[in-house]
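Read the single chain below, which is given as structure tokens and is the form predicted alone.
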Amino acid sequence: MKISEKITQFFKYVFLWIITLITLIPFLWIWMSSFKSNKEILTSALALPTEFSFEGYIDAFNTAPLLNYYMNSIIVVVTSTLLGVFLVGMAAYVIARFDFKFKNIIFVTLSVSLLLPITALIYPIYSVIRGLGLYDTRSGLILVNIGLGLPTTLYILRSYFLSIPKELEEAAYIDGSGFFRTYLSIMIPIAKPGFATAAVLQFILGWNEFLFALVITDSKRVRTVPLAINYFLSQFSFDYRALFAAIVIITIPSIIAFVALQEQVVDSLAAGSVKG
């Protein structure tokens, strides 16, 4: 290997180190200052913990509804994800693969929630779930949060069904099969790290989603885990330790999430980036 050659791969490697290390110390200083007492936390707030106690973790669940407001999490987010991976999924199938009118004003028309500010959809939102009778309740939440990743959906899915050769669902039409049929049997399970890619960004971005459940709830018994940390900021705010607990146990199953299908993420962005 030549000496330029190795310049560049230890300028690779300080990079992705510097990157990595950017991204894991917030978190892990949250992680460590959750086993600490908050008088440790003001006073050395970059030290180890001199034990490592998990007290902060009972006070968490003690002084907020975190189980309530988790159950709804789960609930809110699986259900959005599931569907919306799988509905958004067959309008990408569609515009991928056949040709029909307006059919480049209609993809434009399902993205360009992406140009506008978060803050433009507000009210218009609010005034929807409220006409549909949906306020304060899981279904207005799931209906939003698929509404707000279907532009990422639809990126993800469309690119990688452009990826996929065309003679492989022609020869299924070829055998008998319909549309339906060949997009449950063929074209989903060769799109499975689409689909896992696309499942896991939905699952974070509903999963983190604090603006929409904080004005189309009202009550504790459907609001979710984001506005559990509002909850906790506002009331016991000068509980420290609780409060890192809190953002710790938030945290982990977009961690969980991310870390069980990254593997289909990496292919599915790889074959993503060839068709765009």
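Positions refer to the first chain, counted from 1. Definition used throughout: the rigid core is the maximal C-alpha set that superposes within 1.5 Å between two forms. The structure displayed is predicted, hence computed values, not measured ones. First, how it differs from the form predicted in complex with the partner chain.
- Y69 is not among the residues whose C-alpha shifts by 2 Å or more between the two forms once the rigid core is aligned; its shift stays under 2 Å.
- After superposition on the rigid core, the Cα atom of F244 is displaced by 2 Å or more between the two forms.
- Taking 2 Å as the criterion, L214 does not count as shifted between the two forms: its C-alpha moves by less than this amount when the rigid core is aligned.
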Given for the second form:
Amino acid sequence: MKISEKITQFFKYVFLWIITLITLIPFLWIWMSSFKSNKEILTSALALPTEFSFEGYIDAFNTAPLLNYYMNSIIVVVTSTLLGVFLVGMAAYVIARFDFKFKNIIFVTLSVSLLLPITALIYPIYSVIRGLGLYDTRSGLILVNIGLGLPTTLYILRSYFLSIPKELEEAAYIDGSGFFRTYLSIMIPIAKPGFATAAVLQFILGWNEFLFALVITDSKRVRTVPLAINYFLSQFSFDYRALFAAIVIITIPSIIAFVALQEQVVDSLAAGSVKG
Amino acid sequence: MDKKRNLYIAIFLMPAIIIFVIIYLIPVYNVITTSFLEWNLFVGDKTFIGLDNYINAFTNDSLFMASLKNTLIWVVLQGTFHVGLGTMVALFLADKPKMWKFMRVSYMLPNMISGAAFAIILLNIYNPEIGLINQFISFLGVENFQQNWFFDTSTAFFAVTMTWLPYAGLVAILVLAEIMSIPTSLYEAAAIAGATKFQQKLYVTLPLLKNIIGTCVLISATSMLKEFEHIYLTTNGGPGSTTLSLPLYLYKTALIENNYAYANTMGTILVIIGFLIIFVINKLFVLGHSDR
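Can you return the structure of this protein in the form predicted in complex with the partner chain rather than the form predicted alone?
Below: every chain and molecule of the assembly, starting with the one above.
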């Protein structure tokens, strides 16, 4: 009994390590290879680099406007995160707090959009963005990102507002605080954890968004980090070293951010999925 | 006073509703209504042709049928194997073995970086000349097993599937979070009643996980209806149509062939499949009725 339990324990542990390695090895291999020379990559894929060379990184920065892509990503994602949680938060607040006509219909309609396979809407969304004159602009990307995050943000913030006792804002109203001011200076500060959760999810979504960035933008001027890869593929079909360096440059910030904020991210993902 | 309050409510709802109308409502309306038209780059004026696009898709278009078949296979694989693997990892991690936090973070990495970057990493891992997999096979001395993984008809489907199927980090952390929220008193009661660790998992943990597993099946299965960049950046649907998916075929039809109405027909079909999947999974798991 004791021994059999030990054996199962051992196999579980081996299984977990296999899973972990299957995940990590591709990253480690790309990182290692990015310091090799092209010749080494071609001849000895398994070996460690004989000398560390940063030339791949220099090539990557020289050939593609990576910094530009980063700036675009930061502008687009930070704006859509802040604006998204603020604007959708307003709707979440009144839906959680007040009774009005069509309230349930509005809530259900807005959240049901989560279940739509959004790729079905590639062409109509492209047309709408064109029609609004937002094709190939950061504003167009920001708008689409807010839209993609809307159902989850609404759901998380509504749940959070529902969990806050009503007495606090009633006291504020009695003191003569206006509707907007009560929301800004009383509700937002109390609901900070809820906003943080929603913001984390909206940020991840926007940072990794590829399809719509591909469809509604066209120029290097506005394109975001995930699309840098698309650009790199056509540029260096045989310069593996620079491609690998580019992948490292593109993925490292997400990895560092995730490892640093893992508890917050894990909590956010758990909160965002409990729709049942 | 009441009027003023209603005005504020309307103002507060307005931004979300406007965004919803632009990104969801108008597009959904367009996708459905234009699917009954003939409308492409060459036939500029839209003419009503009823169900012709649908009939054409199901009877005449082998690319459509191939992409539909592939997409449905991936939906089933993702809803079963992927969720099963993630759940197993979560159950094992729940015992908090040594370095479990490191394992949890590592397993999440493919979900945290952009899918585009991960697709390119795997494209190189499976590269026939320089890739880790073939090099490892030759290191083992069994060169016969070397393949041009992504670009050979016999292996392309497998290679594309391997870019997402084993990476169930999201499922693992969702299930793990749910396991950790189960009160320990339940296990203590089971232990007093004489249940072994394995029995506790089987009779205490698993039933309580029904809801979250159902949610994971829903998320994972429907994610395949959105899957785009992993295929687009690796095989681009090829060779032939072996790895073509419905979203990718839709993208090509709309933006490369400029056959807008036909692309929107596929969009409508995708939406319908999406709702069918949701309906079936809700029936199977009776979601929303918590057992707790």
